[in-house]
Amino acid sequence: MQVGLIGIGAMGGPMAVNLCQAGFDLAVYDVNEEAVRRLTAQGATAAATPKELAKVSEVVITMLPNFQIVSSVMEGTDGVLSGIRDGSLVIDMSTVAPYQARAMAAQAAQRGAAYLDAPVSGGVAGAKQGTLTIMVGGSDETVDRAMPIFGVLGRKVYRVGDVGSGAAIKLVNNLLLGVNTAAVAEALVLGVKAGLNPRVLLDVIRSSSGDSYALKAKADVFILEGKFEPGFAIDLQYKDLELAAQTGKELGVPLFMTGLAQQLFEQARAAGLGSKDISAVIKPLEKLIGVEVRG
């Protein structure tokens, strides 16, 4: 199956990897001369532009960090969608809004070609492992068509419903994370400055009614650490929470713990810590109280 990935970054890259030592014929894209440098030592091919991927690809991936990428990559005289195939299929595995997924596969049906909305969860260790999980929207067909593919990036594939469910479906996700990486760093702070014992803290909560994901993933190896290299991005973490809003929004649903965690998220990026893993959204408060939460 000739394969074309664009956005062979932190997730992508890996994934690009995984495909190429699967025996996929793999065609990239990326802005970045090195990491498609990386690639193409991998045996996969380095195509000029979006256009000419897609010229040579039975199916197109899209892997970028925002759906205003996704959009320059898709549309315009070297977009993929001036260059894909009859019969083609499109995945998109960023994270966006369902309703930016559902006017993309639009514009891809009117080219002929299928489309899904695949968005992942597991981080970059996910990613090199191959155990992502995919939520996919889109027609039980055209998942089938994808499965080879979806079988080698990923360990579990939800089909959650039409083309856009698989963007909700993530945003719902990436809602909690971001409300419950929040909820951690503001509950460890107070902790530490009630004069806890943070690693102490740590084990009476994980025993506790207070556990979660959030608290698994991010405490011992980032935050006590001191450590807050990506990861996941406090910038998209920022992103999906406002998805989340915006979504909110157009289906009239309040989302006040969102907004609440958004502002954290905000207050962090504005302290220069965009970059840095989400679990650093804990530093600002740290630097407020006079506290720091390491072991």
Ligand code: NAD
Contents of the next structure:
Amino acid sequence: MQVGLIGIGAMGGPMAVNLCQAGFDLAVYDVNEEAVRRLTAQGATAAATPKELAKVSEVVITMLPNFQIVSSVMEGTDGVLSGIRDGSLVIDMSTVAPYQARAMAAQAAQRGAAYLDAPVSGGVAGAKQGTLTIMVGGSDETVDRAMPIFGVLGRKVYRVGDVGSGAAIKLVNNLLLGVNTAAVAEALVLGVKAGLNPRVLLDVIRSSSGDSYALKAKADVFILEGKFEPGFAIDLQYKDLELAAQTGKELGVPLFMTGLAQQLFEQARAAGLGSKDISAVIKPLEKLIGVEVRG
Ligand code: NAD
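What would the structure be for the form predicted together with ligand NAD, given that what you showed me was the form predicted alone?
In what comes next, the whole complex appears, and the chain from above leads the way.
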């Protein structure tokens, strides 16, 4: 199967490697030339533009930072939609809002292409290991077409409803990730200020009721080591909380915790930490209190 993948960064890069290794005929496009070189060394073909990529692909996947960038690679004279073959399939695996996914699906349909929104969870480790959780919005028939690809990229694939539903469930998930990560940061700072050894603190919480994915994934590898390279960048988490907040406004749902967490990530961005891992949300809090959670 001829597949094109646009956006070969922290997530799309390892996903592309897995598709190459699984024997897909893969074309890639990215504005980062170094990322493209890494993939051509693995057997992928470099496309000159999104349009050229679409011309040689039965399935076009996008894995990009936000919807503005997804739109910019889809639309315009060099965009995917101007080169798309009739009957092709477009899968956006980026995290976007449900209304954005529906709008892009409508544009794809006008060009005779099927569309799925299929955001993922599992982080860079899951992308590398091919164990992502994939949340798909679209028809059963279209999801079936994509299953050979999803089977390589993920371990669990859920069809959660029509186009836009994958995006909706991803926003709910990432609302929880943002809120929980901010809570982990606040709690660890309090614990260390209270004189506790961070390792003892973590050991006890891990076998107690305060444990969470955020604590497991972020405390040892990032916070205690003082290594904040993403991972999942603060700018992306901030975007996801904003998408959740927008969706809440659209639907009339107050999101108190989302607002608080977003302000903490805003504070981290203001401190110049936007490109760091979300665990770096702890750093302004550490500075404020005058402690460091390291061990
Ligand atoms: P990233 O910034 O590491 O990668 C994005 C890639 O897109 C980069 O290689 C960049 O050069 C490329 N790009 C940017 N603008 C472009 C353009 N105009 N044309 C072509 N390429 C362009 O981001 P990421 O962490 O891989 O995240 C990608 C998406 O996946 C985001 O929507 C994010 O919210 C979501 N996501 C990320 C994680 C994670 O842990 N990093 C987990 C789940 C979902």
